[in-house]
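Take a look at this single chain, the form predicted alone, given in structure tokens.
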Amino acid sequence: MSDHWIAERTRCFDASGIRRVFELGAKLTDRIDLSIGQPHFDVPEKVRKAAIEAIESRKNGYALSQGMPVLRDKLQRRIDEQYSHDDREVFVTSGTSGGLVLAMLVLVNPGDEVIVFDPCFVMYDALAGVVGGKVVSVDTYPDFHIDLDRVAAAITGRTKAIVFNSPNNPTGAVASREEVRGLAELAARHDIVLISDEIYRDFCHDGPFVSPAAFNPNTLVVDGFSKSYGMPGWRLGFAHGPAAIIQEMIKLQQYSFVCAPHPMQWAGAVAMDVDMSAQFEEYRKKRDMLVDGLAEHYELPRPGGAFYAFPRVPWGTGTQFVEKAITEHQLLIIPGNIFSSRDTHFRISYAAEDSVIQRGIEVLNQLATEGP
């Protein structure tokens, strides 16, 4: 095969470093896994049964590209009740990631600038690069909150979009109402698309979730069922925003993902009526266990949501620290430079049993005191 067969767009990013951690972890016999970004609880029984019933009743063909009415109409009613926007439409995507792919393809031209916050989910930089956009990073260290003056300073005549994620992966930070409103109004003032990734919206530990769509009706929201209902493998997401954007995303979905998995849409409609508050409360307690357990040895802003913490390493670089944690202590965590331009932190996922979290705390405190 000739090298020139491979398109240049594949060279704008590397394979996710998270995969390397998973590969290392697969070789361990007694690993302590605090790495993976998915809930440790299973899909609720009622939802599993709905998926099985959909499959058994032959709902296995193509779905409508915009989503089946059983789910799409239900989502539209809920979104209308929440925002009362005259021009806000919803459609069903093949996962939240699928929604992000379509958003970038629809919105960003080659040379357009896309503002992201450092640190951020690995996909934002990669997707902006794939469509030819230029990534502009706005630093959020040390507390991982948004400085609106920094955002304003990053805006140029080429800025097309801002990608926002709260609660945040990898830091667990939850933007305050003032931050969210300020960012939404800033985007509106400069006629910039604000893309709000709200996949962790149900995991707000200390107060209600606030969406920028409450303050800026042109906000494009990408969301999904993966985290809230423990179904990341079902690839069921949705996006809502101005009708003109949504219609173009649906058009592109026809020529790419085609549709979200058909039987899972029937199950998703059932999931919308399932109370998951007990699971969300359990994650708040896990957050407290982890943060309190590391308080003596780690610089760690208390995460307000999601199921991640992003401590500063007590010695060395994030890469060095994580390498020792994995190879010498079988503790799987993720180096911070996968999400950031800095190599000073690491990500912990506390989506795990309490006993696993406690083992992780013990190893991390041991690592802090014994050094490199």
Ligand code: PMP
The other form holds:
Amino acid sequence: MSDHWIAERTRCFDASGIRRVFELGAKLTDRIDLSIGQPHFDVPEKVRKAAIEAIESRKNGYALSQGMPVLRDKLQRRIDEQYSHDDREVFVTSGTSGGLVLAMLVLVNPGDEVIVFDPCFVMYDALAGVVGGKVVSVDTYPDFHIDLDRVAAAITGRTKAIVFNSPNNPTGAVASREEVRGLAELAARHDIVLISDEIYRDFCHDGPFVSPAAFNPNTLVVDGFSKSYGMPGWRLGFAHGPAAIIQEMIKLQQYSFVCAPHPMQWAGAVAMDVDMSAQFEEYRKKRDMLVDGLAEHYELPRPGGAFYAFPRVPWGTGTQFVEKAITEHQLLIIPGNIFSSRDTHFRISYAAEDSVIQRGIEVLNQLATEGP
Ligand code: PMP
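Show the same protein again, this time as the form predicted together with the ligand rather than the form predicted alone.
Then the entire complex follows, led off by the chain already shown.
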């Protein structure tokens, strides 16, 4: 095979950092795993049964590209109740990731600038690059909140989109109502598409979730079932926004993903009526346990949501600190430079049993005091 067979666009992503963490982790026999980006709770029984029932009743053929009415209509009703936007349409995607891929393909022309916040979920830069966009990063250190002046300063005549994510992966930060409103209005004023990744919407520990769609009817929302119902392997998501964008995304879905998994759509419709508040409440307690446990030795603003915390390392770089945590203490965490241009922080996921979080806290405090 010749090297030139591989397209240039594959250079837009580098998965070597995260691969190294998993390689190191794979060798551990008694690991303390605080690296996982998925809930530790399982899909509710009623929803599992609905999936089995869908398979057994032979709902195994292709689904409609836009999603089966059983789920799509239910989502549409819920979104209409929430926003009452005349032009807001929803369709079913292969996970939130599927929605993000289609959004980038539909919106970003080669050379268009896409604003992302630093740190952010790894997929945004990679996908913007794959479609030929130029990534423009807006720094959110040290408290991971959105500085609207910095965003305004990053906007140029070529800015096409802003990708926003609250509650945030990897920081756990939840943008305030004022930040969300400010960002939504800024995007509208500059005629820029605001893409809002709302996958952690249900994990808001200190107040109600606020979407920029409430202030800017042209916001494109990507969302999904993976985190809220503990079903990341089921690949079920949805996207909603201006009908013209959604129609183009559906067209592309027909030529790429084809449809979201058919039986899971029936189960997703059942999931929408299941109360998961006990699980979300449990995660709020885990957040407090972690933040309180690290308060003495770590610089860590209390994250308002998702199931991540993003403390500053007490010594060395993020990479050095994480390497020692893994190799000497069997503690699996993720270095911040996976999500950021800086190598100064690390991500902890508290989607784990309390006993595991407790062991993690002990190791982290020991690491801080013993130094490199
Ligand atoms: N957005 C963010 C911010 C995420 O953290 C993730 C999953 N880690 C995704 C999107 C993708 O989720 P899904 O399983 O729905 O594709």
